[in-house]
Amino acid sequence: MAPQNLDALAAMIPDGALLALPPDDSLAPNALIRALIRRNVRNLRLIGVPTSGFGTDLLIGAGCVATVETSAATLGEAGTGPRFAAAVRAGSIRVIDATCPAIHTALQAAEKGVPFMPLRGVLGSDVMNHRPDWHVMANPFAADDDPILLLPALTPDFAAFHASCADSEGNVWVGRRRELATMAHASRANVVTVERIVPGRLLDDETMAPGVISGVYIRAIAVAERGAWPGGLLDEYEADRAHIADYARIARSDGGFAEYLARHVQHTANQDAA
């Protein structure tokens, strides 16, 4: 699989499209994200798999989102998105509450090619009254009295996210966090920026192996040094957590979010696409 360039990868994702985003610490693609908005993508459907963070806040700020699913929208310690807050305040953006567990289980069942799974431990919340589409049932198992919760199976028209390495073959690998497999399998296509191409097969080694997503998943590649940025990646490097303060701080205001797209955003579009 030859590796496409950033703004390539940006282009095979149309207006409109269900889009799953991991959350800020685990492989988050900041660096498609940034080249989608110089795309000017609209419509987006974002899927926070299963929280939003700081890429989902710079696409809504920018323009680029219609709703959102996602069981919270933060920045970490930097508090809640500044842009998701003002949107929703704004009711510029459909917000589709879920929990964690239930956004995975969703994905599950896509994964698996089911419709539905079942789910406990959310019933007698109050997301229950903003989900007309979770059904609840008769455990047909139980000898007594046992609702159980079904979830539609949720599967996400592309899903996105950064990693250290590719091979040639378009093996990924994710390491860890192993639940970015899930997102990937239930997906209909996955397009992945990685820091670098590795020579060999990945899962050739049994050492790596194991924190692959084949290729077989992946419909294209692009190398993003530093991509996560300013999430931090694995083992490579750390969020820069100042950088993402100062982005709360100064997006609060329309002006401010303008200036740091202006900054961050457009000016780095060389560096980007390198």
Contents of the next structure:
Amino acid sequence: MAPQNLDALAAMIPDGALLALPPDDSLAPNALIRALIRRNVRNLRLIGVPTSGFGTDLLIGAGCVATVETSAATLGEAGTGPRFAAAVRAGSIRVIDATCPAIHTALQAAEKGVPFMPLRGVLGSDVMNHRPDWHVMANPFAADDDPILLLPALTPDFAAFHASCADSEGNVWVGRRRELATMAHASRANVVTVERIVPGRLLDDETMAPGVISGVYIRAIAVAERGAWPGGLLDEYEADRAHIADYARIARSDGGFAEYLARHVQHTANQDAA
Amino acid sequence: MAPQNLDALAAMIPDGALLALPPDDSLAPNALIRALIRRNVRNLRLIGVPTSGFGTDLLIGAGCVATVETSAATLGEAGTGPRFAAAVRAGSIRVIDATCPAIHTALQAAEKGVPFMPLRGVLGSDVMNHRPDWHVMANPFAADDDPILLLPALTPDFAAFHASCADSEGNVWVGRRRELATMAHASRANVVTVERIVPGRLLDDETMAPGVISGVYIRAIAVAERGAWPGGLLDEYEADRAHIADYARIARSDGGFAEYLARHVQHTANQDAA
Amino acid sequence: MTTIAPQERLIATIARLILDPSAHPARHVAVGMASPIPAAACWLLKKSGHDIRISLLQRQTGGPFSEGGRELFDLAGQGRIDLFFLGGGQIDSEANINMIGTGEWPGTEFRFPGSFGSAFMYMTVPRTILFREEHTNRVLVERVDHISANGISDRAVIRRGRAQALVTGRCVFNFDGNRFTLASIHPGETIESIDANTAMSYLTPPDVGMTLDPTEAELGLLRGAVCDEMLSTYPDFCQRVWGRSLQEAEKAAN
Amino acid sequence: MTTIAPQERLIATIARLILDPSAHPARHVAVGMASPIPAAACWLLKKSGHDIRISLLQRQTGGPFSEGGRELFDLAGQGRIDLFFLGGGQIDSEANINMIGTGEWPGTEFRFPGSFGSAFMYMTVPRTILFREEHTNRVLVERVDHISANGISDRAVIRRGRAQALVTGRCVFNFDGNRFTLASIHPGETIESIDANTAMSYLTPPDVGMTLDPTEAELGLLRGAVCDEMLSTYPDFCQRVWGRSLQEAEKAAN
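Show the form predicted in complex with a further copy of the same chain, please, the one above being the form predicted alone.
Full complex below, order starting with the chain above.
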């Protein structure tokens, strides 16, 4: 699988796609998200796995998003995503609130190829009361009345993430972020940016293999150095907290966000592209 | 978590325990199984995850087993486990036949803390028809009639396996054999043998962490060098095919098995113990 | 003796609640994102020699799990997490918490980040300590606008746990499964000041005492060994409360 | 031209079945444990330049998966495995397979190893090639004693695939979803010898031909590049069929 360039990956994700994204601390594909904004993608239906962060806030602010299914839209210590909050107030996006383990469970169902999976808890939450697509049934294995939540399988059209490295067969290494494996397995296709391409086969290396997502799930790969920025990448680089804090402040206003976009997204095409 | 000796681990598994074991190619705890036979354990209820191999055949032959839930009892190229086949013929053990993904799924349900999990396929198999504990229901998310199998959560009392290494906090490294993680997570307690104890914290090492099972699940650890023998261990040593083939031949007769037991199990206490 | 920072008092207060001998034993405590005070309370117990396992979710490297973010929820689903912490933009008389927002669903007046795992953790973990520093009439309300996680469940619903207590910047309330009772008030507060700032219902027993100060030994640990553990994960908090920065600590170590 | 080994003919026959243009395309083929002939058929296609992904389960190191043994079943559940192979101690007229045993449940007369994943894979994978070298009246029966995996399902049951063909040491049968039809017979067999050794029902069309020999090019690949790939996983098979051992290969490589 020959690496492509970042814009080619961005071009694969069509307007209206159901796109799964990891949270900020879990290999967020921020360089690819900037490329998506530059290609002027529209009507994305985002899924936060299980929460949404910086990249989702950028996409919302740039007008690329129709719906967000997520358990939270947060910039960590910097608080609620400002463009997310503004869009909810304005009613310009549809938010489908979930709870973290429900997102994981719905993706596990898709990973397994089953139509649903049960989850304990959640009963009585308004999150559930606003999900007509969820289903409560009596546990058929219980002697007494035992209501339990069933979540329908969630199959994203695409998942995108930024991994440490890939080999020439398209296997990618995500290390301990195994929730990304579930997301990748559950999705119809994955587009992945990496810091580097490594020689050899990652799956033949017994030390690396446990952190690998097999190339069987991967549609395309691009090299994007520091592609998670301003997020961090495992032990390779830390999150740029100062930048995110600045963003959280600036992006509170429409004008501030527009300025941010012009400076850090529209004008960084060469910087982000490998 | 200070390492204990092999006999101490064997002593933790009481008569009648529901004990999950991996197949021969997946870090089989054969040294520990020999110690269990030496301690004269009785009435074990074994689970093959998802199939059973050499160790299960030894335990059955030595009269330690009441029931086996498994998808197959096989010595690989050497065929059906001879003591398993003899015990089925004699009616001296109860076999609960399953199918591989059903075992994985039932353990995943326990891992998740849900009472059941669905699985496609299987409907129409006599395996299902002999499982009154399984349940078929109409998929509540389907518009049309869509029967689907539900498997009850399977929570072993113990799981046992042989990992490459452990650290002083009881974290153990199983590499790519992640089905062992599901088995370990699903079980009430795990007893683990390892080739060696390593310095440092495995979970702090981003390269090793993806192949780690957290010490939170581990009850006790013992060092047992070449503890998977005659099974193999990842890329550390290969299975001893010749030994297994010899066993498959010798153990066909009661006398041959008794001889094997005397020679390779009862008299190797010092060899197996660390 | 130096001045006790309000955060130090909250940390010690939470540590004492964790040890409550009348409650389900806390062998494994998990701490969510952006929770420096609960995290510090766990470290204080650990550094005091208590046998307690802490799983901190907010760590980029290291950290307790190898199955990704899902493992915390699987552990909780099995009942292997004994105690968790939750906050909320609003908390009400029935210990319901709202992390969604105010106004019409899904928070058209003021939107909070979202419910995270609260709807699950609140029911699967035996004990939850509610913690919210801001103690005002807009936070502690009679009835939350939206329920992220409900404090009380129908009888038929399997529920392993509930809130044990609510710790705020002004006081501690205990929760008995039905309602809150004022347990202690922090220095500078009165029964009246609590009442004036609390829109949720609660009982006030006749003999409400003051929240205990941290001991000298606790303060020593907080400012030393606990801060050491927290520096890389919560640099801003350590700077604000203890005036220590990661950079200085790294310099000192070299 | 050297003598064609019977196993070589079976390998080439299975390779042609995999390529069948009228069937669901085989982009990803999985091969179970102890299946050297199906594995060799996949390698033959791969070495012939066909764009095909092979997942061999019988490898102690390396191998296609990182999620452990479960990943094969998850892939199949999603429909990402296009073709699989199954055998059976008994196979019957409706393509039911028995991997349990004969006599009373669970095989009190003669016990086979067990069902493995057959009950799942047979229904979730679009195409299954049944393969059983032994072709006798005790293997190919009218009705299996026990069904590990059923060849035909009720209409209401979601089923993605079924048997495409059955390859034995004597012949090839096609399966149309209802019954078997004799497709070709191997050299040395006749319509009559097949009939005498088959207790299951099948149709015999008027114009049954001989199973094709492997081509010279195929034989060259089998004895060279395919054997190279198989040596470490199936040493006994390679020794038996091609007289090559892993030790010699390793020596030659040094």
